[in-house]
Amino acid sequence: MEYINANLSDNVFNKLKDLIYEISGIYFSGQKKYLLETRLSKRLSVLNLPNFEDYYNYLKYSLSKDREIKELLNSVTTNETSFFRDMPQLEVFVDILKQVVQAAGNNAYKKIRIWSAACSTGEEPYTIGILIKENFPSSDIKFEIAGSDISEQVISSAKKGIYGSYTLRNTPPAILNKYFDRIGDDSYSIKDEIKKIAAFHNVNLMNAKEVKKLNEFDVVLCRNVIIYFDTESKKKAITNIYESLKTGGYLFLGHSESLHSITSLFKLVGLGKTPLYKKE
């Protein structure tokens, strides 16, 4: 495919950005101008126009803008991630699971749930499956993991559940034998013992609405996500998360993201190797 030969101006880029940021918090600064040009190149091409004033005006009016919205929201967000991703985080994490395990005690009809936000294509869902299995291999407790994310293209990658060896570069060879079926020379598939205990959905963080439709978590992993909002928007989709944990319940942030001026709605119960928030 050859790509439209355009120029983004700045008049259209602070268009497009302000509308990107209105559909799903994400803030796109000026400095990153040449990078939503670069990615959206590909949309002008495919729809024949000739310039991004052109692609600004079919979102906001074509008849099918809505469908569009959701090209556009495949093609701006990022979708960088991998299996077994900094594990520091994830031992932490399942030392919580741990303590929550212990606090239902024998209570066979428990259901723990956790919620891995904007997960890509579906690697930190399938890592925290992995490691229930690995952790947890004869306990009556039925563990339920959502996962979800704003871009409809990557739900549909982490359904199928097929990855290559780039992604698994951190997964340790008995777990890659143990829970992968191997595909061709380069590629995996999680097998359905993992992939039974993960749903995925198509959610934007910023929709109170959509969120809602998922709730009662114990758990909810929202690492390197933040990262993409201003503080408007982190103060929205924090809230978001809040009221759909239980109380009690944990949140997992990046290592280097923070609540600290975002809201007080949280607890702060650890910092060390990873940010832990608890809702009381």
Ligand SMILES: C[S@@+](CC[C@H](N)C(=O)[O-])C[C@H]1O[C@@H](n2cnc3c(N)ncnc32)[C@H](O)[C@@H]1O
Second form
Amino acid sequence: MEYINANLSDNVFNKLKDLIYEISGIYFSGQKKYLLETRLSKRLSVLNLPNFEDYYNYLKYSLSKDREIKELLNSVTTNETSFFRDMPQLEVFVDILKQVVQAAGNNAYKKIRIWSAACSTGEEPYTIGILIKENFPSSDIKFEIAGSDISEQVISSAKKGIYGSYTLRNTPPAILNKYFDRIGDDSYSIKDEIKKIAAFHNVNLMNAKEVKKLNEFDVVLCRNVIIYFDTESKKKAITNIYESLKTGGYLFLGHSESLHSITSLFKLVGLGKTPLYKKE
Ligand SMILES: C[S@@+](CC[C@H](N)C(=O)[O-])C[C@H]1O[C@@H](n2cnc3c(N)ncnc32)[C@H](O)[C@@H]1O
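Having looked at the form predicted on its own, could you now put up the form predicted together with the ligand?
Let's see the whole complex now, leading with the same chain.
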């Protein structure tokens, strides 16, 4: 497809960035104008629109605006992820899960619920699934994993569970053999035993109503997401996550992220390998 060669003026950039911010909490500073221009130029080509002003009007007023907002979100989100991302942090996650399992007393009626909020293409929730199978092979407890993201496109890819070798680069070979089927030269499909404990949802962390549909979690991982938000959006997302956690539940952020000067809702219970927060 040939891309339309249009320039994004400061005026239209401001309108588009405000619209994206209002919907998703993602903040594009002036320095990121070029990035937005590159990411959205494909939409101009697909819709056969001559310039970004027309694209903005399409998003605001066309009959297909709801559909196009979804495409906009698919285009502007940064979905970088991988299996076994940040292993030191995942080791802490396993320790915490052991405590949660112990507190549940290996009770067959108990469910332990884990949420990968903003899971992109599914590597994080499936990594959690593998860690559960490896660390609790004979537990009577039922584990449930929810993965969610604002981008419809990545959620549909997560549901398929098919991956190339690059995203699996940190996966130990024994784990790759055990939990994936090779289906092509560079293509691996996650096995059903992991797939069936994860469910995927299209959820915007800014939207309290949408987030409320996912609730009663023991542990939430919201890693490498709030870096894209300004303070106001961080507060919104974290408050929504707080409401979805059980009392006594834990929140993991990315290793460079923190709730400092965002909210005092949570108690900081770990720093070392990872910032770890608890709802008390
Ligand atoms: C860099 S990825 C992180 C994926 C994974 N958590 C990890 O650490 O590997 C960030 C994800 O956040 C999602 N995201 C951005 N804003 C969001 C919002 N308001 N609600 C839900 N997801 C959002 C993006 O679509 C993207 O897939």
